[in-house]
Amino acid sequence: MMPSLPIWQFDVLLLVLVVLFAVVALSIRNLMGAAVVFGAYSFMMCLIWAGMGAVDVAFTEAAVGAGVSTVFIVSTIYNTSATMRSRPGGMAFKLFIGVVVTLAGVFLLSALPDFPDWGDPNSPANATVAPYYIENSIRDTHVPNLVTSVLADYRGFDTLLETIVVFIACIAIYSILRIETAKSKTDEPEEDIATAPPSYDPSDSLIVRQASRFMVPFMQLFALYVIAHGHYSPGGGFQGGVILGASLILLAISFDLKFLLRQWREKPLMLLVASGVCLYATVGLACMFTGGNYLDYGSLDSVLPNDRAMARSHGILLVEIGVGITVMFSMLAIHINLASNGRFDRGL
């Protein structure tokens, strides 16, 4: 009987680990073994989605979850502190909180019945709109990644808007931590970025240093690849930018933050980081343009040298390399933030 049962061993073992990490990572004591725990916890669900044939959301949870998150709460930890005070009393308060989150699970779970079965080709998800994308997508855009062309053309609106709200997380996170150097300097020698040594702690390792230095151009250049190549292949504009979005925070690491705020500068930094939204917003405006719709990249074939369908294909990577480039500066600006305190001056 088991070749019918609709999920194999395999996915239920990875199942039930990613619940005992998750238990495991709220339960651990300290901070910085809940962070590295959670990681895990984020590589055990791509594998699960990765199974379930979602190539390009296990790539993403690869890059962004396990990747890019335990990096913002390690940051964050290491500006504040690891250990959790334990404190008397408040069981009840849990219990009492346990027994509300139970009562709604079984709600919940009551529902199960009356789901489509798990992999039925024919549930309201799978049999509407769908099948539409699958089969229309090299027709309209010759681009063989569904994600992609459903990402960037079919629902265009959809991730202009979420790279717009990347932007604006940035923003808030800029508005909350962001602290004038020069009020909050008190006693401390005015020290300009750009000409002052590098100060390595003698504890870092140069094995550490000099192997980072020798991975982040083959990083920089796969998530160029995985940009450039999302057409065809897992990848796009969200992956390839956290990929570079990483090679720099690999690089801030690894030296030191100084070593990276010589080259980055908070202006330009931010500059960069509105400029892709701004080069997504462009596309479509140059769309209206040129006689279709906003984000109706179709239209552009009067410009562009090539049939309708190839100049949907280009608009797509127009409209990616925007998403990467917003992606990518405000990974790194969240993490500057972050790491320094607000203060972009020093930091982990």
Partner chain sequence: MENLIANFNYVIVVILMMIGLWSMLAQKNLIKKCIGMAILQTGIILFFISIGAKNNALIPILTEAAYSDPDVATVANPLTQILMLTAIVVGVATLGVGLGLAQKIYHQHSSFDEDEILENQRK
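Follow the form predicted together with its partner chain with the form predicted alone, if you could.
What follows is just the one chain, with no partners and no other molecules.
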């Protein structure tokens, strides 16, 4: 008889690495190195989520935490400094933060005895909520991926508000960083030497340009698959939208920001960010106009093919497309603002 795999040893190893990377990311003075360590931290968290069976969460952690978030940090460092500067009185502030974090940790740990044991079948989530989803998801929505059916159907209002949060975050970053006096044209004259970009320009590398040209179509094809196939496998609008946004960010990094802005100008970009939310909300309104409740996709059977269950499946696909559009162009707009320091002219 084959011995059981000691999976707990891998869990302990990953936990140790996560704590180690977190401490190093907080203590290292070189911010570029801290960004790299933070990406490694996110990748370890991705492995932990996958080991727990939360594959969709692991997918999101890999795309957002280890991928796009690291690019955002690097974009911010590009316009600031790569080295952390010490401040007078810094040790007292660190001690204060340490005390606050310790007290918060003790408070959270004190609540653990009130939670059910890990995997307890008699806990409320496992005894009532989860069995209903497992038994009725296929019948109600024709969506084998329970995560997609829960997020886009049973919890459709919550996902709509999450999409709105992404939109509001994009608008907030845009409002804070955007410089009103800067022109959005991509053919404006070169700036003076004091504000000139670094001497190394990735767009001078033929290898980088051609490699990105080769990779971007495959990234976008995979992202479309993730959105369209999120009903049957891990993925969905959020993950696919992040990958689509990352493909365009790759073009901005491998060529330059002006190259990207020639394809996606400022005003159309912000309109596209809002269009995803509008598509999601419009699907909900269409449900009401066809005799159902808001986001009750089953009522769309009069305009979508097949029965009510398949109409719910198609309705989920429509709202996932809306989520993907908002996330994709939000990621792109955030990167442009961070990389150009709000000027929409040049940057990382």
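Keep in mind it's a predicted model, so treat the numbers as computed, not measured. Take the two forms, superpose them, and find the largest set of C-alpha atoms that agree within 1.5 Å; that set is the rigid core. Numbering follows the first chain given and starts at 1.
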Any chance the CA of Asn136 moves 2 angstroms or more between these two forms, core superposed? no
